[in-house]
Structures are given as structure tokens and as C-alpha cells.
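First comes one chain, alone, set out as C-alpha cells in the form predicted on its own.
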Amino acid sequence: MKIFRNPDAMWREEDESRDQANQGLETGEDVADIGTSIILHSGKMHSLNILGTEIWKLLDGKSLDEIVASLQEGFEVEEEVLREDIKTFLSEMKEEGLIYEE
């Protein structure tokens, strides 16, 4: 199953916030609450943290396994924990109509 972003969703990455989150990751800070991108769709605005943003950028026809493998290198977390976080994120995005699978 391949996962795609909804082409009707407009999004942008916030460079300053991304840099702040990356610096926090390097020093071991909790950066989960730093919004690094914004998605606009169906009159709603969604803010994504650094992990959500990195997942979002990979939603161009990759499978769950491919997404996990891509992110495993950049985030120091056990694969099973990362996989569950990604699955939760994808489920929430699917409920909002922001992604689809083929």
C-alpha cells in the first residue's frame, strides 16, 4: 500500500521553527510541541511537529516500511516505537482527509 498527500491540501514548512526543533533534537530537548509546518485543507489549519513534518514530506507514494526506514536514520528511537508513532500520525491524517492510500 502506497501513501500519498491529498493534492488539495496546501502546506508550507516553517524554516525558523524547523531550525529551532533541529537544534533542540541535537541537545536532547523535547521538541514535540514545536510546530514546524502548517497544512491548510477544507477550512482547517493543522500544525505539525518535526516528526509529523518529516513524515508528511515522505508521503509521495512510499509504503509504511519505506517511511520507517527513511526516518529511522534521523531519529534516535526504537523502530517499533517509531513505526507506532507513524501509524498513529497516518491514521489521524487519513481521518482529516489529508492523505490517501493506493
Contents of the next structure:
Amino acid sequence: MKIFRNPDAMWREEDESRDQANQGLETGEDVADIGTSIILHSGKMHSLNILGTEIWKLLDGKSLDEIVASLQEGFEVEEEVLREDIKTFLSEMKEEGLIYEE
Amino acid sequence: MKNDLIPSSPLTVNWAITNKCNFACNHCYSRSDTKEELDLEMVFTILDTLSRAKVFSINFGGGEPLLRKNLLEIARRASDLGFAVSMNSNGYLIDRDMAGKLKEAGFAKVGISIDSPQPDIHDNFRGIKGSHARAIEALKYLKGAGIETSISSVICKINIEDVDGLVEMALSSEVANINFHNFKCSGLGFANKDILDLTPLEWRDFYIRAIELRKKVNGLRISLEDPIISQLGETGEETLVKGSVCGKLSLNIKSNGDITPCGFIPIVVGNICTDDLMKIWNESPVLHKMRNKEPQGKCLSCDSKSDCLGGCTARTLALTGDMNNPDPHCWKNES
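Could you give the coordinates for the form predicted together with the partner chain, as opposed to the form predicted on its own above?
Below: every chain and molecule of the assembly, starting with the one above.
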């Protein structure tokens, strides 16, 4: 199953916030609440943290396994934990109509 | 009263591309605005500036944007740069041919102003006979051309008894959205506020009904942009910020390039032709104040203040002279 971003959703990374989150990751801080990208779709706005943003950027037709493998290189977390986090994220994205599967 | 997230640049820019107008509306906020217009080359330069700032969408207004020479060319350029392009129009100049041209130019959405389901009331309010019929026709042509349509209605004395009728009109016109705009006391709206604006308790009753309709009606989005509805348990979950979005998610450009926080706040914070947009966005003392309003008066003890943030900044500023004051439309402690 390949997963894609909804092409109607407008999105952008927030450069300063992303740099701040990356800096936090290096020093071991909790960066979960730092919004590093914004999505606008159907009159509704969403803010993603750095993990959400990195998942979002990979949604160009990759499978769940490919997304997990790709992110494991950047985030020091057990594969099963990461997989569950990604599945939860994708489920929320799907509910909002922000992604589709083929 | 601070917001958690202010984007690094505006997400949306509202652009009064011309102030020429073929209507004579009783509540017009821009009638006395500058008639100066930017040339095409400068307009294209501004589009490049907005593109570099990663602005998502541009909404053309005015005046009547269709009276701007080269509007289609401007929209095409904006669309090619990746902006979501929309406009607010009175619809009078949109026939089937124009609707097709707007689609070709890249307009994704067009909003048409209609203030009453009763043609004679709308025509009198807008100052042009036959304007209601032309507006309804415009919606049909736009939809036929594949453009998403919406109706914008300014809520005031002329339509407060006919909110259900406005929703029925929107449903029969098959628009995606109806925007109920709260009455702003800017320009002629200020001069005519005593005969057009509602009392705080009338606003409360309007919002109760509008929220009921929003929950009940299918196939139509009913947009209520007013932060004071947080008192009715509406938390504004569609946006990332609390209170007014002006100056936090969006900016307004006037026809001469002047930048204001929104179209209804006459404070110029810079000019897009001569000043650095990002410097304005990040350093303007006016925007800073709007993003960090200090609660005063009845806001201090209000349970909704963290969501409402004092209500509509434009209205409060126009009617009280201090944006930190409680919104004059707020019905808390009113009887």
C-alpha cells in the first residue's frame, strides 16, 4: 500500500522552528510540542512537530515499511514504537483527508 | 493574552488590488481609501516577494477586483507561482464567458457578496438594482466553470431576521461555503453603525441560531469568523491561533501597496513596495501588540478569554480606540 499527501493540502516548513527542534534533538530536549510545519486544507489548519513533518515529507508514494525504515535512521527509537507512532499519525491524517492510499 | 504559534510569515494575504467599484454599498469600508493602483510590473514583483515568503494563498478584493485592468494576467501569474488564488466580488460582471476566463486564469475559489435572500433588500443595500439576480447568476456560472463558490453575507439589521433564509439561499445556490461576517465599523460601516449594527444581545442570539444551523445543515460549511463565539462553547478548532487571525495568520495589502493588519484596521504598518515584508511581520510594534493583547475590563474575569482574546481587534479599535478593550459586541454582563 502506497501512501500519498493530498495534493490539495497546502503546506510549508517553518525554518526557524525546524532549526530550534533540530537543536533540541541534539541536546536531548523534548521537542514534541514545537510545530515545525503548517498544513492548510479545507479551511482547517494543522501544525506538525518534527517527527510529523518528517513523516509528512515522505508521503510521496512510500509504504509504511519504507517510511519506518527511512525514519529509523534519524530518530533513536525502537522500531516497534516508531511504527506505532507512525500508524497513529497516518490514521489521524487519513481522518482529516490529508492523505490517501493506493 | 498570547498565542502559542505565530507562523514565520503570513499564510494568507488579502489584497485590495483596486478600489474602483461599480456598487454603492451602505457599509463599504474602502470607499474613501486611496484610488492609487500599482502598475503590473510592481504587482508581479510583489507576487515574487510573497512567494519567497512562502505565503499559501492570495485573496483579491477591493473595490471590485474585476475592475482592475490585467486581473486575469495577475491571477495567472499568482497561480503559476503556486498560490491558491481566490477573490471576493459582487458578481455583477461575471457571466459565463468571464467565469471561464477566471477558471483559466487559475482562480480556485470565488466568493460573491449577497446580504439578503430578498432581492429588493440586497439591491437597496448594495445600491444597484438587479444586483441580487446578477450575483445568483454569477454563482451558477462560476460553479459551471468548475470554480468553488461561496457567499459572503455581512450580518446587520437588514438580514438579522432572515438568517435561515440566507442559509436556504446558499443551499439552493449549491455553494461550498457561506461566510457570516460580523459587522465591522470601518469606513461607511462606522458612519452607518447606528442604523446597521446589532446590539450585543442581538449578536448573541444570532450566533446561537447560526451555530444551531451549522450543526444541523449538511452539504454547506457555515463560517463564523468571530472570536466572541467562544463564549458559546465554539473553540475555533479550525485555526491554529486564538482570537482574531489578523496580523497572526494574514495581512492586508491596499491598492497602493500599503500593508495593514487587516482590511478593517486603518493602521499602516509598512508598504510592500518599499519595505521588507519579513521585517514588518517580525518587528512591527502594531502586530506585536495585536499578538499580545492585554485583557481589560470584563475580559479579566471571563472564562473564555484564553480562546477569545478580547474578540475582534478591528471592531474594538474602531469603537473604543484601544485594541485591548473588550469587544463592543460581547454580550457578557449585558442585559
